[in-house]
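Only one chain is shown below, in structure tokens, and it's the form predicted alone.
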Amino acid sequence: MSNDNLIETDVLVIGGGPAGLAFAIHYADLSKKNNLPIKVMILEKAAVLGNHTLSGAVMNLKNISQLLPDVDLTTIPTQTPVQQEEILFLTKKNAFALPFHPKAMSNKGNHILSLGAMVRWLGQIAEQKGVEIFAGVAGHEPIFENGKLVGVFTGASGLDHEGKPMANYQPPTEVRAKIIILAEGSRGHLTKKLIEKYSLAQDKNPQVYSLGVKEVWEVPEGAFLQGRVCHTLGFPLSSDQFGGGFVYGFSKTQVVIGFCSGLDYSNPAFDPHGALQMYKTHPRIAGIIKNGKLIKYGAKNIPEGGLFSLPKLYHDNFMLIGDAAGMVAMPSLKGIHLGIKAGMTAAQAAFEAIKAQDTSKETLSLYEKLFKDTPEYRELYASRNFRQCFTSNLYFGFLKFGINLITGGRGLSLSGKSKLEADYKHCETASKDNHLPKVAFDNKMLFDKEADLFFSGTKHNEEQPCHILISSRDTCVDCIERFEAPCQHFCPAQVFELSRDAQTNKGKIILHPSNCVHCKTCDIKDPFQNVTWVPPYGADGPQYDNM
């Protein structure tokens, strides 16, 4: 990167997953094809691509296919097709398969894959198109002139824990754009400030989410089929909570584990990665990995509120993609393929605009229109209303979901819009009745959080101001008299400790940035709205490798 404290480009990305890169790579395209210079960047907070990137993930490639026609699919990195697929339900002890399995969750010519190995790959072809990508590099703040998005200040660095230079203090830089297209991932920080300073999610229904936690084992050949495609529903759920597992066979001898709970449960001592770990207790789990050893870990949130919930995705000078624009289709649970579609219908938004010399909102709004215009956004529709059926309970969710398919997604709501509410309106007042069972860990096969987090490969400079921040301490005393700090069991990283002073019993919590794994969950969940994420240096965070 220069090292002037400007840089200017014809088109900025916030962030190089998946559907930023789609975005560079078809734009870059076009560019080409009609004999444009191509003035592409990427800003990717990870220290290399994919290190930031998880998901499950199993993928339509299809979409790929369009991105790239004349490239051999094979040659994505670690890819296996799916072979075998059964949803179950778990009791403690037992395990029931489902007497149907339902079309938006099949996965018939799939694949299972590492997302930030495609993501790798991605990057390389990106890089031969002509596309500028900086990695380990954050943006950091959003830059107005007139009212309008115009750029974005990356982080500072060389500053002391609190905010002051030091002798190795790099000032930000200016990174200027005629369109910035924010592509980074699931509760954005600059897409949040966006949504809220231009009011794009005026009329629509709160974004929710869900708390994936994943592990993936090394397991003897046998134990569980490559190509396997196991989900779960019930255990160690309780009836009112959404949420479920999942076991993939990754290859001959690697075994993909997870479980996402929904983060609108209301009692404050539920842990998301102690579900996990309690999942792993139930036979059939325990099976698999009973002579297998953990190799990574890691935990994303998940943006599951459904076509309802997606914002305007458009303003003058900018664009939001993929997960940052909560593109995620239920119940399948997928949002690669849609963040792939909205990068291309977005490139060719943005291709237009800059040929014409107008990247007014008017302009742009061309990118919505050809978004509506594709099977994806189809996929949307048919599952609009599916989140809201599961907001109680699980059994009464499988009825109304029932008539969502009997009615075409529309459900019960007689405007054919139901109505979500804010996951962190969901919290209960603590009392001995939230209490859940504790996991006997053995750091073997159940892992308490420190000792998982040492396999999620999370390291920060430990010089720096905290980036996870908290607006009032009095309000965290709030919080601990009434909720006992959810904060210490919603986080999967253990960011957030409560401590006691032995003679008064009063509470405080100690915060450990450093063990932080980017999920976000703590500025989604908190039940005051009390605590922020925000980025650390460039290149800090988890190094999920092939997660």
The other form holds:
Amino acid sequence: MSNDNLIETDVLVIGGGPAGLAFAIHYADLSKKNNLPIKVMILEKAAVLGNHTLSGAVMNLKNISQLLPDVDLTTIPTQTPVQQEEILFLTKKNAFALPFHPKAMSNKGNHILSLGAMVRWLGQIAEQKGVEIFAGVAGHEPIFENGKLVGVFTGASGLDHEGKPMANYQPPTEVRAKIIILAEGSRGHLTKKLIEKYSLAQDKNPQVYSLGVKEVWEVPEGAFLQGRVCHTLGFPLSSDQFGGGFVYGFSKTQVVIGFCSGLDYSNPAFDPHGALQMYKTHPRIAGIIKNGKLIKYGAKNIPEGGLFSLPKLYHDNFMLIGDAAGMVAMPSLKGIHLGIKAGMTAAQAAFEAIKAQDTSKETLSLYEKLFKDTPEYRELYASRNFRQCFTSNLYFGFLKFGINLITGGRGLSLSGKSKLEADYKHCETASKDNHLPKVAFDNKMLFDKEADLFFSGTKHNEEQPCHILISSRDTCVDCIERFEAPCQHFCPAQVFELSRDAQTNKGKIILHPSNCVHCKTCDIKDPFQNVTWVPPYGADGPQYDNM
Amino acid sequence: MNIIICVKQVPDTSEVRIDPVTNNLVRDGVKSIVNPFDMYAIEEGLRLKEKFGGKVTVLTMGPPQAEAALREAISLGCDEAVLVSDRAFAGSDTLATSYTLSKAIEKIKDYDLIICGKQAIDGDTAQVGPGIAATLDIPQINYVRKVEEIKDQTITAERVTEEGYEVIQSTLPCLLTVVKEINNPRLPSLKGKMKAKSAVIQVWSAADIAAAEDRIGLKGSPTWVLNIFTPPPKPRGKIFEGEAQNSVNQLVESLKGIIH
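Please move on to the form predicted in complex with its partner chain, as the form predicted alone is already shown.
To see the whole picture, the full complex is given below, headed by that same chain.
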């Protein structure tokens, strides 16, 4: 690697989401206040900030005002205050309001907004403060020196399907930094490598996830109140599955409809995208969108394991923040404000370390110390055993959740720490019994994957190596025999297609990587852990703008 | 060898929606991109520079925000960038635009080759490239799919025609318009993006390029647009389904009916 392709900075942030931007903004502020040079750079794989950001989102803006005390929060785009909220239990045809609204789930004072729009807004502020942001650039490979992380390589481009350089080849750029902040979001591929290399998840619960599938609908005025927040349990999931739906009144004429499915389900034919479509057949939901028009589609994973699934948050020269670390507080299903707070506390630790010219794990341990002292950490602590309640049955889960509330989150286990099992370990053998009722797609209200995918705006350069890596094709054969290829169902973007030979009926997986929406469910849920997700060329992927 | 690439900033048509009431394009909030055909022109310019040395200058006429298109060109490896921007250019048709860009090219001087995309995806006229060559009174080769050779101030190139291709030889300086078969454009590297952020873009006004007042903007634009319409769609092709041998026979039969 020639020096022509080397960039050096003090702090490199991988990922321009809310956590990464909060980090960079706070780091720039601290540096400026102390008359130190602002050398912080963000790499974001999406073509434009916010394009790979997807959330509900109902957000608590409190931490934004802590991050930006001098900024008028009404300038955050797309925000609408929560006016009304309810939790419904759905049966196939009916809806029952939950008689009580748990305080931990209350959204009073919160705002509905597009996280993508907010991220772009934060990005402008960060750039004004001297943060260098490069969108359309993915961190590809970690660089280690003497056993320590010292930087990342961006991806090369101009490669053919086999990975051989073509006439338009551009080599990777080597970015070296004293501190690297992993803010990649849920199941970040660099974060995953670092967690493995440094055993950061030792003695922790494995991370578990939900896949959130979301659509934005344009509806006639009056179809759904702006500022209304509706969460649902029940239909179309059976009581042994964790998950639920949400409907948010985003504006007078736009409504957000989504469905989150816990990936610890065991039916290999279950389809999270299909669950959202089925959800829309419920009279309550169908009534809202029947005269509407679909305008956006997307899907993203949510790390839900909670406190005991958080890996160690730092090591020599690097720290993990936000969804990359798994910072989501259940049961409110909120993580944005945690990511922002983690970003701010990590920024303080990074600032002290750069000042002291000591970026060892001993110095960076300040981050964890500071973070443990925040209300956000206490929120994680209070719900530390929440997800563990809901691993078998919904009703039983609520009973356990009740006990949790009484015992201050401790639950009934002796250690005070209930265990979780990784999502991929839940998979039953395929049989006729686990085939799900078919959705009657009409591509007006109920969209098949291909039709929905159009609304994600996803696109990929066709001339590149496949970014969905399959370790062993033989394993695929086993998987097809035993489980009938769950990948064809769990992927919300139809990347995996099961094709059977007409004569022998032998199955084969055909990949369509250019459909990918970067949700990484394949990396999480494949029962043999046979799939690894790596970033494609920079700027490839969905174009979510206001998701 | 010094090369000038002309580019245009255009709305990203994959993002353009149609207003259901007025049937007009909704351009609000639609992001702008470098005209896709111009990306092939940039790539060809960079490859020729890599082969023969010299300098690549990228040129555009447009509003101040067209600077973004030039920065993108720099991120790919272009050396210098010129934005010709003046309120006096507003309303330019292809003739006035060709004239304006020619005046800017005269100011840049010392060039061997000018490369343009075959057309812009918003207007689709394919007139500005040839217009520049005519104004500068230099030879032009249009719809180039391959540059075969450049030596002794002579260029040999293949140009696509409706029937096949022609091999054309010309003296330099010369103007090329290129088709997408010519190459596979590169993507910007991080290093390139950094360079683009800090690059200085020269901005020239009508006075800077000594443009004659009656040849620019609305005054210099004799084109009248009478009507814009969608041409009738081509009838659908016929698909022969079923067993291969059968379908082939049917296809041959129906072709026999057309070709006597």
